[in-house]
Structure formats: structure tokens, C-alpha cells
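One chain comes next, on its own, written out as C-alpha cells in the form predicted alone.
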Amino acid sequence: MTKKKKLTLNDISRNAEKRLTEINIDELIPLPPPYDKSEELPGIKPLTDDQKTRLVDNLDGFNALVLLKPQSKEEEDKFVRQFEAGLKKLLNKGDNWTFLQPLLLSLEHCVRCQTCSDACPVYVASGKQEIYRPTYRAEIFRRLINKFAKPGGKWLAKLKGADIKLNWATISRLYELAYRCTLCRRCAQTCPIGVDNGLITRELRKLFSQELGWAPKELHEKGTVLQLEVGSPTGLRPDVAKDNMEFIDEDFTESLGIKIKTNWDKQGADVLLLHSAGDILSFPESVIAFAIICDKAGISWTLSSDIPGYDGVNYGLFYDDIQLAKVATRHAQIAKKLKVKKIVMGECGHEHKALATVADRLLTGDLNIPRESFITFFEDIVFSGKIKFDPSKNNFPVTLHDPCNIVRNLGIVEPQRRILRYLCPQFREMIPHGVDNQCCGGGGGLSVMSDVNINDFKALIAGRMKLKQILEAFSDHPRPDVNKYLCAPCLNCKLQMRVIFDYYGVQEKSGIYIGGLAELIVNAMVDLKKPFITWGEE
């Protein structure tokens, strides 16, 4: 057997029609039975011959973004020259708003210990693939930055052995690499010294959109374009939104034999419940159980109609501060029209980051609405005798996943498993769990991206360590004769779950089903007579 080369960091710039590497499924870390047969496996579906005329194809077989190749040496090299240009604006303070001091911090003081290496789910889900390694593509843009926006960086490069030459190469396979990161940030968690490697990535994929014009359309394009100019990256418009909110009232009213009735533009509400759109059209029983719970709590509640205010994904977060600034601010703009207290962000990750943290350095003056986290919304509500619960009814094997942003990132971590505790007897925790969860590998925006063959990326690989671990959390009913259910309280996640779930057959191997917090809150209370959650029934 032929031992594979060791990736060096000045491959990078090497064979640009090349790829950088290759993956075998089989030197994927195994998982339980009766996933460990990777023969049994769609596996990886190969680009057709048109994608491998058109589309560059030079990292490691999965092509996320769909990057034309140039048409001359002369256009590789403006778009060189446009990347050179942009590593001396991300450590301008003027031109880097939003995160230039952890950045600086981060590119001056990592120590190559590694320890990140083993946090990271994509490398030890990959078998350890040295390109997946967090210090390799933040390595490689630390020696550029060193090189190109800094005095004398070119003579130092040579002197210190840190020189990385920028070409097309370089620069398409990182703009590729930059997402097979999903930002989890666990990197940084675990880094001794505070090193944000997830950081790094997200800044380069801000400098390909700011200076290039290269973002996934799924994230621009059909993202915060859209979302701006209609409403919602869904493609669902106002109009469109409440008709279909006026449909799954009356279907939820009749199947559950309650008046269910979604409040829209209500002025001086308590609150403006911000759900991601994509609940509305995807798991609409989480965006009903929202209102039950407000409507049995004497809560006054609205949604939004105007153009984003029903939809709180913000795709900026993860590639463009411009895009970013634009959503949070039109968000606060809205609660602000309508006179409501506070807002409360629905069941989204990403959402929670971008109004909650990062918003917290737009949103100055009277756009300075009041936010608040739907989880410690809902344990004040459950936990205040408002509504009386009968935990029996959740009576079956229940799991939680931490999405990322609410729990790393906000800290968010016992008011939703205070609820869980308390409204199903059977809750158990995964393990790592909390601030220490596994990324659903669905983050960063890759959840929503689908283009040629990324799925078979974040089912094989960005994925795989939270497949392993809701697996072993449910290892004592593995059988589908018991139905289990998955709470994972973010669209994002719930979105890629399905991915891997479809991927593998896991409703029908194991009998696990997705959901939220809300429908198991609901579920439980005692004045409702049928069933919330069904199962997968009609």
C-alpha cells in the first residue's frame, strides 16, 4: 500500500487544475451499526462532465459554490490583485467594523499547539484529513496577511520560511475551503489562548465577498438579496406569508380542536415573535406552537408583514458585514414601527448571533429594541403556573442538540434543559453536550446550500460526529419500534438533520424524528385534548 503524502501548507498554490486532495469514505471515522456499512451509502456523486468543463473543481471532490473557471491568465489575475487589495482592508479599522481586535488577536497569537485540531467535528469526522485541520487554512491566510498588508512582509516572509506564493491557485481552493468550516467556534473554545480559527475563515469569506463579489448564491443572491428585496431567502413575499399562516391556522384549529389565529401588525404588542421563515413553510407546527403557548399565557403577540419582519434569518452573519448591518437593522426598524416591548427570536442559531451579539454594535439609540432568546421566554412561561402540564403525555426517549450560536455563543444552556427536565421523563442528555456540543455540520450557512454535491459533504463528513452522537443517545431503543425525538431548537439544524437523516435512512433504521422545543411544551399541556406531535402522520 502506497503511503499518502503528507499536505504541506505551500500545496496550496501547486497544480491549480488539480485537486488538493482526495476522500476515501472508508478512512471516515466508523459509525454504530447499522451505519457502519459504507458500501450501503450513496457515497459521493461526481461532477458531470459539463460541471468539469465549466465549474473549477481543484480542493477535494465536493464543489459548494460553483466558481466558473476564468477565461484568461488575465482574469485570474485581477481577481489575485482584488484579494492582495482586500488583506490590507480587513486589518483597517475603518474598513473592518465588526471584528477587527479578535482578528488581529487571533492572526498575531496562535502557537501551532494544535489542540483545536481534535475540537474540530469536520477534521475528526474526516479521519483527521490534514486540510480540514482549523490551523491550515488559517495558517495559510496568516502568512498572506503577514506577506501582503503588512511593512516589509515580503522580505520576513523569505527571512522566517513563511512564504506562500498568491496565485489563482491559492485563492480558489481557499475560497472553497473557507466553507468547509461550519463556524461552530469550537476551535475557540478550546484553544488555551482564545485563538478564533472560525473567525479567520469567516473574515475570508468576507473578504472574497467585499473584494471579489464570490459568495454561495445561497447566501447572497438567494440570501440577503432576496431577503431584502422580498421578504424572506425563501422567495416568500407578504402576501404570500400570511395566506399561508391563514391556512395552517385553520388546519391546526381543526386537528387540534382549538382557535388558533396568527396576530399580524398588531401595534404595542408585549411581543414580536421573529421566526425564520423557513419554519413557516418546513415545520409550521413549531410556528403554531409558538402561539399556543403566547395565546394560554395571556401573552399579546404579533408577527410582522412588513418586508423582513417575518423572516429573522440574517445570511450576512456568515460571509458580508454590509448584508449583515442591512437585515438587523430593517428587523429593528420594524419593532420599533410597531411599538412592541421587546422582540423574541423564534427557534434560529444564527439569528440569535446576529441580533443578539453582533447587532449589539448596530442597534444604538432607539433602534435599541430589546431582544430576547425564546428559551428563556418559554422557561418563565412554563415555570410561572400560567399553564398547567402533564409531563406523562411526553412520556417517550427524548434527546437535546445545542445549536451553536445560542449555546457557545450566547451561553444559553440550562433554562432549556430546566423545561426538558421538567416535561419529559425521559429526557437524556448527548454526550459532549452544552457548551461542548457537536455542530449539527450544518452551520455557517451550510445548511441552506445544496449546490452540485455539498449535501454528500454535510452527511459524510461536516455531520457525521452529530449523527454519531444522537445515535448513542438513543443506543438503549435503537429500534424504530420506539419513537424517539430529536429537540434541536434551530431551523438551521433541523434543516441539516434532515440531510443526514435522508442521507442514511434514520427515521426508518432508528424511528428518530426532529422537532423543536415549542411542540414539546405544547404537547405536555394538560387542556389540550389531542396529540401535538404525531409522529410523522398526517
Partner chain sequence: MSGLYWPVFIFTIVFVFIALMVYRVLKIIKMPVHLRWELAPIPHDKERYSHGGSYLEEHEWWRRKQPKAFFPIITYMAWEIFLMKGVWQHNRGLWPFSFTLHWGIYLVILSLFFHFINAMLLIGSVPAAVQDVFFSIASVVAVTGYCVGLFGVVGLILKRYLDKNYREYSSYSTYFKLLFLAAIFVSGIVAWALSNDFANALGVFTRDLFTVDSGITTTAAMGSHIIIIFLFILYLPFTDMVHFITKFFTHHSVRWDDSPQNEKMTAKLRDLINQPVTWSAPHVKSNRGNRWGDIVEKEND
Given for the second form:
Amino acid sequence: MTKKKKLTLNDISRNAEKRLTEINIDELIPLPPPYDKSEELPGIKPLTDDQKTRLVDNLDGFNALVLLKPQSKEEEDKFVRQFEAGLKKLLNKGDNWTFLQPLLLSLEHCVRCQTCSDACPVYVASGKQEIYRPTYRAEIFRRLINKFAKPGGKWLAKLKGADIKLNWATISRLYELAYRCTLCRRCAQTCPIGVDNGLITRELRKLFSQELGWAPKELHEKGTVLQLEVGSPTGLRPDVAKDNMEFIDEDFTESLGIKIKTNWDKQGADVLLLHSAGDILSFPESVIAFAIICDKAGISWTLSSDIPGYDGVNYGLFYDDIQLAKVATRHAQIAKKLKVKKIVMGECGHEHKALATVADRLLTGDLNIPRESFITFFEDIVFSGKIKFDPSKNNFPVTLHDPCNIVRNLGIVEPQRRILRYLCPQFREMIPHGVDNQCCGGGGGLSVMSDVNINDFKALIAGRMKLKQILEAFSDHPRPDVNKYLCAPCLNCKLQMRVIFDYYGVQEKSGIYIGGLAELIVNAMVDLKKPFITWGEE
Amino acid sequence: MSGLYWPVFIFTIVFVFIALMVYRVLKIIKMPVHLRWELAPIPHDKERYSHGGSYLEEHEWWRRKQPKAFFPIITYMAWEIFLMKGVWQHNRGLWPFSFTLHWGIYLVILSLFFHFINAMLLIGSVPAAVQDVFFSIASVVAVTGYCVGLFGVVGLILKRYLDKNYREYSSYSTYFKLLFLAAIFVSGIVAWALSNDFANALGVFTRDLFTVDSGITTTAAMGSHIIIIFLFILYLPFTDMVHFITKFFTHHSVRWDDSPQNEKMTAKLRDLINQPVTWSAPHVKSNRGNRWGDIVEKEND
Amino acid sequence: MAQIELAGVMLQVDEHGFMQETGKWTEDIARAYGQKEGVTELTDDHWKALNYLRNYYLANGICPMVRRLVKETGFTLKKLYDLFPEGPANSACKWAGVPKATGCV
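Having seen the form predicted alone, could you now give me the structure of the form predicted in complex with its partner chain?
Time for the whole complex; same chain goes first.
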């Protein structure tokens, strides 16, 4: 293997046709056995010859965005000019009031001390590939803003020795590179000055989306746009959502022997439960567990069948302020129409961050309806004495994943632990955990992105630190003979972990199963005669 | 340089420095309210800070006013400012240099303060014995600052140049800034070495400065040191070193800003969403001037 | 948009080979998809699952949830993986000519 040439910042604008770096699986940080033999893994799916002729492939060999090669130099130049215009708009009060202050604070005060680098799960897992260093992308973006969006920027860039070329190579690579970060914000936590490279990455994505109309298909066209139109990025229509819930209600009523009935559009209910539609489709046991807990606790609750009131996701959080505001406003309008006392946000991390905090300053007047996390909602119920529990029913190893958007971003850390310490005798923490957790690798929208071969990046690199942590937490029972429960109370985290688990065969090789928090609560209920957690059995 | 050039030079720079810093701070303060983007742990949440928790850990948190503690914020900042805690925890290889550079600067600033006190003592004709004690303190503080700071800044220059993790991210301006700081420390050491009554001379100089004495004068070495310090002060507001003050905003206005919307904010927000938007992507439908709020609402009709 | 030729028809597909114009689907296309994944003959069991999937999609605009597919066809998940090498979402949906599921599923 030849030694790689050290990547420079200016390389971003050179040789638009060539990849900036090549990823070699053997350079990644090692995993514990039996996952330590790279030759036994699926590897990185190469682009097909057809894809190579059509798609821009100049970053790292992964492809998330399916960016088509421009037909002419004129087309390239047009995009470059649009990008330059977008840089200016990011610094404009009218266009970017939403994040102008945080953006400028982060752009103007970095001293390049690199204290953040080792906090990044992507950078560290990759064996410290320069391209994934949190400051690599941020510094390029900073130099571009300084050069093109500030007065005297061009000659100052030369004077300061921080000149950088803006051309097709630069923007096409930055676009793809903006989606190699999970916006987990571990880097921001370590910055002594308070600079936030996660925020900078999101601003970069926003520029592409709001100015050039470039965004991952899964987040935009089949994401927020579909959600506002049909009701859910999954394509789930209101009538189909209701039909599916009816089916699940019956199915679980039959298998559990207790009556389960979902409430729809109940005016004046105390609680509007805002799940992710993906939970209905892929993890229906989670949605059912919520219904059981609420019913047993005597809560007046409802789901909404309004568009998009049965899907709490808000992908706008990952890439676009306007889309973020549209979806959040719709959610609040639905709650207002139903006259509920509060919205309880389901097991979805980014829904929490979008609705609880980020949108708090978008929802004015009577749209600012109280919004609570399912975690504190459950804690109140579990310790209220309304439901009887037998923790011995959960006597299997359990560990907890902390979704970045709920824990690091909102500071909800202890309530879920109080529940698990009470209900799960074999609960153990990962290291590190709480606000210092490792991201699942699917943050920032990566979890729902699956085009070309980006899942290989998610499994091999972005989720690598997480996988390592999970395996270490269960190192006392490494084999599949003991069923182990990975509690990941966030749909995007669960889906990302499914990608990792499928890639490495974790369920088969290690006997680890992925689920949420609600299922553990229901599984410990004395009233339930049959086990609720079935370890993959029908 | 002698006579009235000195007070003109120094007071002009101090005035310009203050004006520039006020301008930079006002620019930050006057920026629009932004969307919340807080990051745990937040020290003002006194009871929950130890595990990184926030008021959102409370069932129906909106039912009571959430107090904000003041003391933990001070402690947090003190650890950061005086011990460089973040760098110690996450970047230990840099800490010896970063720590010493910062302390070098703190001590030089402290020594300026002592020179001012000494000037007052001289004006007040305080007994020589007392003055001598203060001159000694000023000398020790200043020279310690120069030495410690020089160690730090040379370390940083070498690290930036030799360590591949830093080299690519260091531009001319980075080295210029560090060399400028080095010049302060070196010129200070030279001025001290060439003078047998270093602090006394600076005390007298400071006295003459504040009394605007046209007889004000100093040696070439001392004069160079003073000029370098004040040119640096003039340069500082144009650099990322303003973080000594903007750090307050990165923390209080962003990272720790978890204030729920209040009435005052609502009024500001209503103005903000009434602004025209010029984003060009088709889905924004800005038409180069439609209002933010209308764009968001329209989709929902 | 990528294109592939299956059963003599030129098809618009996504990067994973899922058809984008579901109306162009024929049973021969399903067979051709099966061939590509090493399933040389489609049995009645295959057709039972494929027809259910396709009809569900046409009526509801979305693929059925796996739980539903299992219940309606009477096949276990394991059986579905035996029939369709990459599983119901990645093989069966593709062979049935419906678009790949996206958005948190």
C-alpha cells in the first residue's frame, strides 16, 4: 500500500474528475471480534460503469446524492455563480435571520486549535482521514465566506494566505462532503471558544438547498415535500395510516389477549401523540406499546389523521429552514385544531429537537402549544403507581443508546435512566454515555438516506464507534446464546442500527436486538400475561 | 519618540481599540433573534448540570418558572479562562503551550495594571519603601509574563509548523499573529535586561503619560516594547483573538440559550418573519421578495 | 435517471434498480428481476407474495408493512427471505415493479 499524500484544503478545488481520497477498510479503527476481519465483510459497493458515466464521483468513493454530471462548462459556471450568491445570502438578515448570529459567531472566532477533531465519530472511526476532520469542511467554508461574502474579501484572502478557489470541483465536493457529518455536535461540545462545526455544516447544506435547490432526494423531494403533500415521507396517506393501525390493533389484540384500540382525531383529548409514521410501518410494537401505556395509565390521548399529523418527522431540521418551518407549523396547527392540552413527542430524536426547541421561536401566539418528550411523560406514569410492574420480566441484558437530538441537544438524560434502573435489572451503560454519547451514525438525515452506496459509509464509518460501544457494553455475553436488548429510543437511530446490524450480521453473531423504551415498559407490566418483547419471533 | 507624541499615540490607540470592540460587540448584540440551538450541558441548570440535564427533564416543565443559576456559569468560565479546561480535556498536547501563552498575556496585562498603580504612587509621593515593593511586584509579574508567554508562543509556532494536524490550517495570518505576540514578549525581556530600574522607569513613563507631561521620554528598548504592545492592541480587534470577549456570546447567546419564547421575543419574531426573502431555489417560492412568514404559511393552505 | 433493459423493455430505474414507472411492469419483468438475483423460476409462492405486494401498492400508494405481508400471505419472514434473496423490501418490492420504500422505514 502506498502512503497517501497529505490532503490540503486547496485540493478541494483541484481535478474535478478525480476522487479527493480513497477509503481503505483496513485503515479504519479496528472492531472487536468477530467483526475484526475485513475480508469477511461486504466491503464498499463500487459504482457501476453506468453510474460512473452519469454521476459526480469526486469525493471519497461513496455517493449519497446522485448528483448528475453537468452537460457543459456553462452549466457548471451557473451553479458556481449560484453558490457564490448563496454565500452572501447566508450573511443577510432577511434571508438568514434564523441562524445569522450563531453562524457568524462560529465563522469568525475559530482559532484552528483542532481541539474538536478527536471528538468526531466519523473522523476518528475513519482512521483520521483528513477529509472527515470537522475543521476541514468548516475551514474551507469559512475561507469561501470570507473571500466571497465579505467586503475586501478577495485581497484579504491573498494577504492572509487563506485564498481558496471557487469552482465546480469545490462546490460539487462540498455538497457531498456536507453529508458526511451526522450533525451530532460532539465537536461543538469540546470547543473552548464555542464554535459549532455542526452548525456550519448545516448552513452549508442550507445554502445548497435554499439557493441551488440541491438536497438529497430522501430529505426533500421524497421527504418534506412528500410529507406536506401526502402526509408522510414514507408515502403513507391518512386513510392508509388508519387502516394500518387498525390492522396492528387487531393483530396485537389477538396475540396479547388484551383489547387495543387506537384513538383517532379525538377533539379535546389531553394528549396528541406524535409518532413517526415509520414506527407504524417498521416498528409497530413501539406504537402499540404507547397505546397500552396510555390506556393503563388512564390518559386521554389521540392520534391525528390530518396531513402530516401522524408523522412527527421534520427533515427540514437537517437541511432547510423554510421546510423546517412549514412542517413544524403544520404540526402545531393540527394540535391547535384538535384542542389538545399538549403534544407528546414520540420516540424520534430529531422530532424532539425540531419541535421542542428549534421551532420554539417559529411558533408564535396560540400555535405555541406545550410540547413534552415521551421520556418525561413515561417517567411520570411509571413512577405514579398507576401501573404495576414486575422488573424480573425484563431480566436480560439491556443497554441504552442516547439519541444526540434528545440527549446532547436537549439535555434529557436522567429520566430514561431512572426508568431503566427500575425496570431492567441487568441495565448497563455504554462508555461514554449521556451527553458524551457516540452518535449512531445516522444523524443529520443520514439514517433515511440510502442511495447508491451510502449505506456502506453509514455501516463502515459513521456507525463504527457506536457498534464498538454496543459490543463492549455486552462484552459479558458476547455470543448469541443470550438475547440482549439495545434500547434506542429514536426511530432514526433504530433504522441506522438496523443498517449496521444487517451489514455485520450483529443479530445473528451477537444476539443483540434493537428496540425502544416503550416496549421495555410494557414488557414489565404485571397485567400482561404474554411477553411483549419477542426477540424477532412472530 | 518623545514629548506629546506618546500620549497621542497611546490614547488614540486605546480609544480606537475600545471603539472597534464596542462596534464588534454591538454588531453581535444587534443581530436578530435566532432559532434555538442549545447544547448540553448547560451550567445555569444548577441541579441537573452535573449530568448535563436541562429543564426539559421535568414533566410538564412549562408549569413552573425555571430558575437560572449564576454561580456555575462563573465557575465554568473561570476554569476555562484560567486553566484552559477544554483544551486540557480534549487536546492535551496543545495545552502546555496554550496555557502558558494565555497566562503570559494575562500577566502582561496585570503588569500594565501595576505600572498604572505605580504611576499613581509616584504622583501621590508615597514613601519610597512602599514604592519599591510595588516596583518589585510589577517587575516580577511582567518578566514572568514575558518568559511564560514566550515559551507558549514559541511552542505554538513550532507545533503549528511541525505538526501535520495544524500545518495545513495555519495561514500567514496565524503565524503573523503568533510572531506579533512573540515580539511583545521578546521586546519586554530585552527592555528589562537593558534597564536596571525596569518597573520604576515604566512607572515614571506611565505617570508622565497620564499627566500628559511633555517631558515624557524613555529608552529605545523600552519605547519599542511599548510601541509593539500598542500596535498589537490596535491589531487585535481585526482577528479571531476577539474571542476573549465574543466567547461570552458563543456561550450565552447560543450554546446556553435555552430561553423559551417570551412576549418580548414574540414581537421581534413577528417583525423577522415579515422580512422579504430572496433565496432562489424553486421550492422556496421567494419570487425575490415574498415574505418569510407568507412563504411558510402558503404551503399549508 | 438510470435505465436498464429487462425482458426486452427499456426501463427507468433508480440507483438500486427499482422501476420508476410502475405501469410498465409485466410478469416477464418480474421473472427477469428474479433471474438477475439467481432465482431462475418464479413459483406460485413467489407470485402470491408479488401479486399481494403489487395490488397493495396500487391501492394504497405504499408497500405493505412486513407484518401485514406475513399475515396475508401466510409466509414466515424466513420463508420470504428464502423466496426473495434480498428480502421483502429489497427484492420482492423491486420484482413487483414498485418504487423503493423511503423515509424512515
